[in-house]
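Okay, so here's just one chain, in structure tokens, the form predicted on its own.
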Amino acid sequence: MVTKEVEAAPGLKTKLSVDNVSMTYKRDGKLTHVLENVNLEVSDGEFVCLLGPSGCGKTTLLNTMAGFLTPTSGTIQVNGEAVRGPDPRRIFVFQERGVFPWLTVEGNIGFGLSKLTKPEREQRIAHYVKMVGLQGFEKSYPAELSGGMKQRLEVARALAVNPDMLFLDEPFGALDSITRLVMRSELLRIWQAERKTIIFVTHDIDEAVQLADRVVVMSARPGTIQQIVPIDIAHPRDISSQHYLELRDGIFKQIGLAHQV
């Protein structure tokens, strides 16, 4: 079912609120309207995908949620508090790889854990090395890892600081198709274990339907929310099931595309 509902799931605590957010840039004397009257609520522990065509403003919206950009108008709140800038409780995983090439796997995961005692830090690192399947590579540098391993490392580093929320901007966009499928499964496994609130930007409809509790479909610029599609299918999802295909193809129709098998 496709809905225009923007509220968090009934009975669950609202984690993130976006209220009438608009964003306008002025470049070379010209105004560019990127976002227009965006409203959205996200529940605690929910996995939400922002989906839309290139240039629709989904990354701009993600950046306003994370506090890297201040909207021209409207407000964003996390846990009832206004977002006024980046916060170490909310971690952003960028589209381009963000691992530190001069640090080993354990050095990357341990980055940002300086306030812990050495035993606590070592335990935290070991926990996330195991969680993302990088045992045996603790002393390896990013240059010695595959693309998928680097992406797992970045997710592990983000989770190690125990954030309230994760913002991911097309994190698998540069990976080959097989590695993307593996990483989707890995991210879902980690999310189910940790239950962090995740906002995930993608332009890949299949990726969104495979991952999300709800898919937020954005219009072309100026971006606004066209529809919100609840994905009421348990994980792991059967991508050949009739209901999955109906939801996916409904999104294709919503954005004006006929899906080609």
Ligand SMILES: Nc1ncnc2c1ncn2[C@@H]1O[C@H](COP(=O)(O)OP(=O)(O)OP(=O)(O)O)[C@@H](O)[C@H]1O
Given for the second form:
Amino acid sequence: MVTKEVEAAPGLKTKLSVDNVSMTYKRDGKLTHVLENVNLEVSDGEFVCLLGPSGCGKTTLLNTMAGFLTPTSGTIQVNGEAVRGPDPRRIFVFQERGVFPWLTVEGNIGFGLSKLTKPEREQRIAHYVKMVGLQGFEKSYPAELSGGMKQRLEVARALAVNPDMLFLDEPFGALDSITRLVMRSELLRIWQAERKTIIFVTHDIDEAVQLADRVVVMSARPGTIQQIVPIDIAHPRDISSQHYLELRDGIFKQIGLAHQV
Amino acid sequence: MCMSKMSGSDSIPQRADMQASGGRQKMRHGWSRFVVALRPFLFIALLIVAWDIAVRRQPAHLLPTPWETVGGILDLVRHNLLLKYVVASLFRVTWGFSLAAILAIPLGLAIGWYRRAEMALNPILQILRPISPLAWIPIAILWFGVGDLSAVFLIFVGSFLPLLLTSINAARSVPDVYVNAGRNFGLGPMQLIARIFYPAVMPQLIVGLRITLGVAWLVVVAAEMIAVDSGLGFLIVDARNAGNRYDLVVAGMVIIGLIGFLLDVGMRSLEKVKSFRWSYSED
Ligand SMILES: Nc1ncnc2c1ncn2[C@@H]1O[C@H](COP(=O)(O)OP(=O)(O)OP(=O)(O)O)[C@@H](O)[C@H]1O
Ligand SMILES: [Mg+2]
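Could you please show the structure of the form predicted in complex with the named molecule, as a counterpart to the form predicted on its own just displayed?
To see the whole picture, the full complex is given below, headed by that same chain.
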């Protein structure tokens, strides 16, 4: 692998750096090597997609970055400081449904805002309710929402605490293709408005190429970084342009799939 | 009865011209709802009639008739026994059940939280579980003599294990996602318990409490048949022993059924609390 690709884009501050991270799970005395020597630097405000086959360790890598798991070896730093645990400045949006079913839409969005005064909190809640298009459902419980609405709610809950990083683990995986498209452009809109650093896990190549500044392609287990593909197309992206198709097909080849069905 | 109500409201013309059609529609709607709500009562009435006919056609008189049973209940009221016995039984259930809940729920939640403790305790719990609380009656009498304490103890024993097991399960089934999300938003241990753990286990706990209260009500009757000399269970054995008053026996049974039903209705109303209701409606 060429080292140049591992480094963050020049001129920007490094937000996250992953150095020689390996992860081995031990269950019932059996060892599973999930990550092997992963190196990655992400700069401030960057949108990075982690792409790889199911079971290659994407969720595991994201969990170590967010501080839910400690890697077996290697270090992870955010803003130059080692990650020691989860932190409200870096919110994880879970692959499985993570909204709290016992709270209303308002309650969920306001969950991380207990330190604010009541008017501030209400204003913040109203702002994010509007941003993710859940007006009219403020008092509804998640059981009364559709899958896409729940997913938007979880994104809103994450954004409401104004984190500087977001970890999204296949957030749109369970949605139908139309909702998924809508959610992608909403996420891009939010990202462009608020300039968070986003690490986005997916196993959908198109999704990765549509969203990311750089696509990190991982190999099957034990997961290593196979290649990092910069997507140098300005948003909004023309997904029928020659360059888009070249990049996408390049990744298809990289993963070892002929782009034919 | 409802008919008179309907004609009553029809005879107020000033109201009728305001929202004539809407009001009438609502009334019709209310009427059909009323009929639906009435159905279980009609069914009960039918059963009572069947009971009456069946008993009358039986010369051996194997059961008191419904009227004799009502007479029995009135007899109890007249002798100030009904209230006394109901209160005695409820008193024992309240104590036994509350003590069990206060001890079993926190213990069970803690055990469920620390999975290792659960693994160590599981075999003993599984051995204790099939033992009917009634098997403890001799021991209860040996330890506490004949009296309230024995009955309370038996209800405690009968409620403790089911509540413990429910709590262990409830704690174990809190998804990691919720706990992780809570930690991600910066919650400390106490806040995690109050804001994640407590709401997440509540729905299961309420179901467990409701079922266990039913069990406790079964146990109190049995315990009172042997271990004390008051209460609804005592009423039933006493009515038989002291003069074959089967009208009182059946009266006791009816009252036990009614109170058990009311207890269940009370617990069910907890399930309707909005922030507890999620787990009953979701997927
Ligand atoms: N707690 C654990 N204990 C043991 N093995 C685990 C644990 N969590 C994950 N694994 C294993 O690690 C491997 C990688 O899991 P991970 O969830 O990171 O994959 P993933 O890339 O996110 O997959 P997917 O795309 O299907 O979500 C899998 O083979 C899984 O079986
Ligand atoms: Mg995953």
